[in-house]
Amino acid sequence: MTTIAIIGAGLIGRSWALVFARAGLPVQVWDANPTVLDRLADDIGAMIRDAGGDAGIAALVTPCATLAKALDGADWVQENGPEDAAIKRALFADLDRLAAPGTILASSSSALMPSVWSEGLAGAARCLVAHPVNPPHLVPIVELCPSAQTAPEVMDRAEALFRQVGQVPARLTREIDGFVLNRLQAVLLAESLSLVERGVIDVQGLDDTIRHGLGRRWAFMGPLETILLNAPGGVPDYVRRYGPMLARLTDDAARGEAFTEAAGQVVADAFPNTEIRARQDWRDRELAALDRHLRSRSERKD
């Protein structure tokens, strides 16, 4: 049975650790901060059943007093610790030294390549980032992205791993700044911004635009599939009939300047007197009743 250690505690840290005790994995803890271990078995307990799930997963979760302690047995280190290259270079280091030598170090790292942190480590070949998406119980998507000194059988073991959990694993073919879904996410953000800026559009319009338009569209496939079926001929179909008006707009889609400080007091004066833990814990859990409800389809298919 493959033991996991998750290391930082904090959202993503617990989200994970739920991903992998769900599946019947058992899970092992450590964070810097006690406080936060504290209150794990709450956090967790909490998850579970806005998740709608078995309380009785909370048990494989076991939180660990010591860096040590987690990795003791551990077959795959999932690491969330804060997104700065020298904190997780000297976290690395340390994962390297105490690891069991087989086992895999993989990092949350939405911005961080893996070469940053991994470079000149003894163990860089079984290092990888496995970046989800917030919060990974509830939206299963986790980019797997190598070094150039990541071994092949480290990516097939990762992608393995997260197909036995329910994960959806997206393989890159080497690392890239913001790997995939950032910088699909940085092109929409960009103009999203500057037609609010802009005036074009209010804040709640866009929001329903993406939410009740492509959102519901790509919850169940994503863009290329989209246009595979928004043609009669396919995508080739397609690319005649709206390319050149999709390559005029693009020229003015991804516009740096429109992550302005100006643009994001626009969108947080739509959103007055949020408080954002709350707004979370809604968020989970519409986030939970969709992901049951695609669950339910899916499990109708097959």
Given for the second form:
Number of protein chains: 2
Amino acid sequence: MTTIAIIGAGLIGRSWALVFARAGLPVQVWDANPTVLDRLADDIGAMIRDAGGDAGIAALVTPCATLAKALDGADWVQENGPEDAAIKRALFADLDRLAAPGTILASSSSALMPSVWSEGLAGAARCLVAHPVNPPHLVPIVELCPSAQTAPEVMDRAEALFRQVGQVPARLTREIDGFVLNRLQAVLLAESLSLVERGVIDVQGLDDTIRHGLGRRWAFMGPLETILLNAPGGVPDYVRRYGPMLARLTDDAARGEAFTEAAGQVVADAFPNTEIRARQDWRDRELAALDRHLRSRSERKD
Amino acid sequence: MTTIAIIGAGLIGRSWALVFARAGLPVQVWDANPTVLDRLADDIGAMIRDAGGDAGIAALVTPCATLAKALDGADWVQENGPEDAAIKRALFADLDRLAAPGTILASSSSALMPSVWSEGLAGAARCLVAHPVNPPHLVPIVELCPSAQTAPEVMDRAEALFRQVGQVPARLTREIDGFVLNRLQAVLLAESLSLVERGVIDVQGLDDTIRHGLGRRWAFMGPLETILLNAPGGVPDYVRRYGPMLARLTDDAARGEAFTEAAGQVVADAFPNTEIRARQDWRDRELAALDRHLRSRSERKD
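Now that we've seen the form predicted alone, could you pull up the form predicted in complex with a further copy of the same chain?
Below is the whole assembly, all chains and molecules, this chain first.
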């Protein structure tokens, strides 16, 4: 039985707790803020209710008053602290000192490559990034990013654990800024912001182009299988035929300068009366419903 | 009652015929290849069966032996010819000469801006691009792109028609190379191909990152609503906080040189035993199932 330590129990940490507990694994939770721990049972209970899960799952989640208690007997640490290199370095120094030798130390960081906070640790070989999409109990992808020091068997165990609990691990071979997911999101956002700021299309039209267009395929195929199926002559032939056009569009696309506050204001102005909290709840209900839909399809056939 | 002329009855033209006919509109179809017209009833029938539609729809689709016959009484022309500027110019010169004055002339072109083939025509004001995602009867987005000559009321009528038949029109304010959808696809593909060719991640992992990650949101929200909901302090604040990271990733991203045959080969090698035709049928079944799922959700609440 794999025991999980969740370090940092904000939204992402609590969602991780649910991922592991619903797969039957005991979860020990620590947070620097005692109030978060006091409310943990209520917060996890509400999350389970919203996700339509079995209330009994909550019994597998134990709040721990100290970091050492949370690490006691843990096989896997999932850290969810602030995205600050100095804080993360200090926290992982503690984790590496306190955790038993066989324990794997994973960070949910989206912004800091594993070398940034694990370099120089005695246990650098057992450190990796396991980056989720928020919230992980509703979106299955987990990016696994090693540093140059991370041991291959640590990556193997990470992949096996996430498959065991029903997530989808995507394994990088080496570290790269932004990992994969945010690199893909960044280029799409840059061009999106540029198009709406220049007034080529409005925000609703831009979102519709993805939501009712490209996103329809990308929800069950990736972008590469998408081009495979549009390439009756094979993908190299596809690249020969459409590559020059796609290259021209890419070379003409927006770059980093697209991320302006003015562009952000154009987006904000398009959603004048949105209650963010209520709309986040709507998003999470839709993510859950879509996950059920996609799982029912893939169980049927693939 | 709006009468539709479909000019060119390959896969996209037949799918368009189904879109309009299932909304109850009479559809007149012409193709330069008589064999295509001979098989039209069978092909449309098979499409309706696969999509689970009412077989009676087919009665609204009439093959026409000549271009003039297809245009007779038509209010809307949807052209689906080859993506060749000279061919398209000649075809639209014919359409503009033969169609009644009030008829709107739309091209499904993904590659040619409307000015390229409509400039100089007496009826340039009634010409636009109405670019679908293949196949339009399963993916609702339609990009509406005007040239500088296109009349605003033509755009209004185009938008109204596509809403009437259950598609989702996304209206551009002016023409731009690649319109919006392919610009967004191009930047995401460039970075995807670069990451797999450089071996940062394998093809399956790259596709999983979208399919089980970003694509889960983009199937029912756009990328801009996605950031709105991740920005409790407002989108300008989000851009202030995450903009520098996203800008760095964008500036570091692949450009047009990523579209190499070698990258195409990496993708092809990842799908060694895929029967393309069978997998396209699978894709279309999944698109139909996803469309039913999303429509059932949006009817419930939004």
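What we label the rigid core is the largest C-alpha set whose atoms superpose within 1.5 Å from one form to the other. Just so you know, these numbers come straight off a predicted model, no measurement behind them. Positions refer to the first chain, counted from 1.
- The Cα position of E275 differs by 2 Å or more between the two forms after fitting on the rigid core.
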